[in-house]
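The chain below stands alone, shown as structure tokens; this is the form predicted alone.
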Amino acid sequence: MPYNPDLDRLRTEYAARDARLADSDRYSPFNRANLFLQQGRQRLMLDLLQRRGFAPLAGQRILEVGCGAGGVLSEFLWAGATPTLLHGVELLPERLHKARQQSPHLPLTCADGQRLPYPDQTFDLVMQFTVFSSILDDGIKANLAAEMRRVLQPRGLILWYDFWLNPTNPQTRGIRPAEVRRLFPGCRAEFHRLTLAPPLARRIVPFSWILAALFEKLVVFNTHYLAVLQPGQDACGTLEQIIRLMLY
């Protein structure tokens, strides 16, 4: 595959971004705002998969792309999933070093997720947490996309989470939901926006969690969607992901 420079940006961003928090709590979960940014992502997450068919997840082949320092990993392996069978991708070896010192007992690769070393439909789910909002070049997103639709079952499911709106920050790009399904033709999408605007979050919930959880729920201030997406059926909707979208 040729070279392309925003690898390279990705690469410089990261380390910068890793050493300007390097003594921050930021997302600690001992920091109430980022718990609470966490807890509410992680209960719609547990639901939709849930209702998908794909709790309890031991057994589950998983695999995220991007996996960076473990985090997310670390969340399913609380929540049940099987470690021999829960895969991360990262490209960066820094932040591959940092999730194998926490979860030595995953198998975990340095690899480009544009070329992801592993056969046609290996995994029932396959995963993204904010990856593809940090990737400029739409041909690395289309490749990314691609790879993912192709080591995915036919009938597994790709969890997305990513924001649609980041004006502070030059090195991302938000990415909406007629954008995801382009990137996944084919697929049947629900789409949930959630998670409060952090900058916001950071100043409400120390003051009111409950003040918190209000303005999350009137969904105007979210930054965020999670989403999943299932091959084999078109996005546009049966009357009961219109409901959904409208309840969430």
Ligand SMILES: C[S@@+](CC[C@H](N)C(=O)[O-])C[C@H]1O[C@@H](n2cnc3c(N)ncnc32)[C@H](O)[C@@H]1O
The other form holds:
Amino acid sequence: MPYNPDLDRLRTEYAARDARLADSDRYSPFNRANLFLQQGRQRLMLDLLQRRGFAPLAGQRILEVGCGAGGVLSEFLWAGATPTLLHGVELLPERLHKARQQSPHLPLTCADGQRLPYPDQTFDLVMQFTVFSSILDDGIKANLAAEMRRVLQPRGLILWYDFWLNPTNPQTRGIRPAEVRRLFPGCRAEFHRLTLAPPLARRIVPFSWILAALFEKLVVFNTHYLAVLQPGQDACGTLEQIIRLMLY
Ligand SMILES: C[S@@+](CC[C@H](N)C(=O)[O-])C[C@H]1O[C@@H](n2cnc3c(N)ncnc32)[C@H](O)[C@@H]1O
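May I ask for the structure of the form predicted in complex with the named molecule now, the form predicted alone having been displayed?
Following is the full complex, with the preceding chain placed first.
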């Protein structure tokens, strides 16, 4: 894989970010706004997995690409995933070290997701949580998506959670459904817009959990998409093909 400066930018950015947030409780479950956002995502995620026939999680081969310090993997353990089948890949050794400290029994690997160290079609479920938005280089995003697709079983599921809007952080770039569809051609996709804008949630939740829930229901202030993608032709993809055939 040729050298790409975006990976170095990412390393520097995460080192600075970890130092900045070292004493912060922003991502602690004792932070009520964080708990609100996390639980909203978990409810919808579990619901989607169940509807797609991926519950219970026990016995399923699962991979998180860009697992960071292992927060999402812990949620999957809590939801019943089998520890020996719950894999994580992370680019940055310091972050993976934290994940290993937290979950020493999980198969975790330090690697670039552009070259996943697994044979084709290894996993039932492959997921990414806020990894793609942290990458600015289109080529890396395309390579990551292709690798996620390669290691997925033909009847498997890709779980996607990322934001489409974050105007305050120039080190990230939001991703909308059209781009996700382009990254995973030939997949059927279902998108749900959720997660009340975190700056709003941090103001409203300490004052009223119910008010925050009402704001989230309005959807207009929600900054993320939770999506599930499965190999097979997308209705939008089919429509696109018909239009192309008519135009050419
Ligand atoms: C915003 S963090 C999210 C961590 C975790 N998914 C979570 O939600 O808690 C994004 C993570 O993706 C990792 N990452 C970015 N590019 C990667 C790549 N090419 N291969 C593996 N990991 C990568 C970063 O190092 C970082 O830890």
